[in-house]
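Here's a solo chain for you in structure tokens, the form predicted on its own.
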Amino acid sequence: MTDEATAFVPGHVTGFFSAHPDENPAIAGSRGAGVTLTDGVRVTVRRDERGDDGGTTESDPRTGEAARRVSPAIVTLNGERVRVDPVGGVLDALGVDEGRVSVAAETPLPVGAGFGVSGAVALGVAFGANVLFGRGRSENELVTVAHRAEVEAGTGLGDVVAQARGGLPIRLDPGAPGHGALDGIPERPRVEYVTFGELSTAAVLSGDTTALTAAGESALGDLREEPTASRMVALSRRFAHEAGLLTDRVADAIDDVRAAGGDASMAMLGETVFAFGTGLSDAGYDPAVCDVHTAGAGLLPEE
């Protein structure tokens, strides 16, 4: 019996989207387009040694009777203890006590800056816990588990399904497998990005998304008529402006790239600018550089 399992999940930058809430989190989600990155998240799930069930027994203050409390899973990101809300939902859906699990995630990506790190950790935990605890779920079932957990946590609407697919995914219909539908842009450009800071995904998604959704629907319709990488960036830039999400630093960087003859846009949702080719380099920035991830998330071979 193995004591740990590791998955790799690509980072994901959303260029534009429309929000589609639903009481059923498997049906809720987003439509839009983005790019998955070879800069991703390596997620290792390990059995924890905190006890047989990872829980403790305490007295219920209302009844005085003994009650079991399950300890939360220990999650670290690049060696630091963090809280990733969807992890608990994933483990609960798989019938795994959080106290029996520790999760170690490693990534070069900035957190909270529009790279889908929370979705990546959720999906990586689903893949790892499934094999570690012998749950026997299919890939689509695991993607659904992670998608539901992220929607319920309010940390994202479309990253998980895109990360499961890879490439330059176009989310045609919202929701998990069996509900949503995806296509893709058949190109694999070089990707550059710079990050200036964080934005709260939950704050944006919990607010009025009417204008945002209208802009996203318009961009998706135009992209389907011309599904190219360059068109996706241009429509993403238009979307960021129409949805009122541009910050001053992001807007200035986009202007710099366009003045240098390239094009760029904002990552949703983060204070991050991304471009294909050498757009940011040509504009005088020192960007992080990676490629499009040609495949989706999956388990890594045992070492």
The other form holds:
There are 2 protein chains.
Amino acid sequence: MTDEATAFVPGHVTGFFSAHPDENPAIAGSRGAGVTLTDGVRVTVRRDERGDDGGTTESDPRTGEAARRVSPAIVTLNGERVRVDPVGGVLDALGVDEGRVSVAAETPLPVGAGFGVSGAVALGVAFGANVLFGRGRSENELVTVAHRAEVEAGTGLGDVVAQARGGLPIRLDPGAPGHGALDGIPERPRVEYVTFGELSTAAVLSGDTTALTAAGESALGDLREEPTASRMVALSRRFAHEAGLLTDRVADAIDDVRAAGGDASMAMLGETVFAFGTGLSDAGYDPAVCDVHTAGAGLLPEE
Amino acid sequence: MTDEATAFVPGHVTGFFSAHPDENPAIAGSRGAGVTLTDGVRVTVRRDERGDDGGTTESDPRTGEAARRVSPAIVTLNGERVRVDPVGGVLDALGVDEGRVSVAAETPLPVGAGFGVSGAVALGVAFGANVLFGRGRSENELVTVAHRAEVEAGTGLGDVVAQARGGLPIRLDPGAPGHGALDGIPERPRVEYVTFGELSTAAVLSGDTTALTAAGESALGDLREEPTASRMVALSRRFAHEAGLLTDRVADAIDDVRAAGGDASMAMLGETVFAFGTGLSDAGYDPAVCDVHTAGAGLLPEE
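Please supply the corresponding structure for the form predicted in complex with a further copy of the same chain (the preceding block corresponds to the form predicted on its own).
Let's see the whole complex now, leading with the same chain.
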């Protein structure tokens, strides 16, 4: 029996989307298109019987016994202790007491800037805890567990299913495996991105999403006519404009890339601009550079 | 405009399956489970306007003009010219005249021994021709094209959809994307295999598959109860026995692996034995060794 398991989950930038809430979090989700990245999150789940993970212990007022440890979904992310809300839901769904594990995540991606880091941690914890505690779930079941937890936490609607697939995912129908449906763009371009700051996914998703969803549905229909990477960026740019989500800094950077002969758009949701090929560097920016991740999330071999 | 495009398609070994024929080749397929391999097929499609690909030219008897080149799906496989039947169907579905392309495939895998080489070539040609001739198809559409061509050629029922997915695919429902459904085992074991000879997939699939399909359905139900790699091998072994497909050489090798404390089964369909971990080498064999391929089929970057 091993004491830890590590999964890699690619980052995911959504270019455009429509929101499809539902009372059942496995059916809720988004339609749209995005890019999975070789820049991702490495998530290690460790067995931690002593429970020294920062959780607190509730005691039963009648017996005085320590009853159940309660941990507010705290993980170590790049060495700092942060709260990643969906993690609690994932562990709960797998029947793993939060006091029995510690979670450490490492990523080069900015947090809160539209790269799906919370979904990645949730999915990585699902893969890791499943093998560590012998839960015997299938990949679809683990994706469902993470998707539900992300929807219930309000931190995302479509990152998890896209990160489980890899490539340039098109979310044809919302929801977890068995409800949703995915396709992909058969290209593997180089990716560049720059981040200016954070935006709150929860704040946008909890507001009026009518205009956003109409723009997203329109972009999806047009992408399906010709599913290419260049069209995906152009439709994402149209969506960001129509949905009223562009910030000044993002709009300026997109204009700069276009002036240099390229194309770029905005990550949903963060103050992040992404481009394929050399769009941002041609425009004089100093972007982070990575590739499209060809595979979906998965366990890494034991070291 | 580039003059060639190269795709990589993982090899695929089916451990057990049930056959589900249908008049519509997109609905026909198999259920079952298998392993995709980092040993795969690299397929290069080249634009070849002169048509010097070994095809013959039919002339119109009324006008005497060369009307349409007819090529019997000839590809170069590891330097030898061989016939790969589904390739003609793939090019036809994409509206590409066979006289306009040449196809070269390279693989370390044995041909006709249960590694899905024909499906891999079909899928690789679909990805390559799509980008080379700007056909603008999605990944699901390309998988559908290759799956249909493979079913129509009678060379396979489930390799293409598994090779498009990667990992340890479970075929829950038969057929191309939109009809079929897939899941996966969330493990990435090392793979060993030895091959003693060929078996004809077409001969088995064209015979009475009643007992085989009953055994395959039973194995699938049991695997879904606990989708782990070790259980997949054990259920594959039970299937090969129940379906009456074991040859003496394959049965002996499986016995040897079990005597050495491991487990192994037979590739469907070839005289091939596969094991996870070090099962075959522990039993004194000198197997080929590779890993589970984490990604599905896809284009390789231009060199």
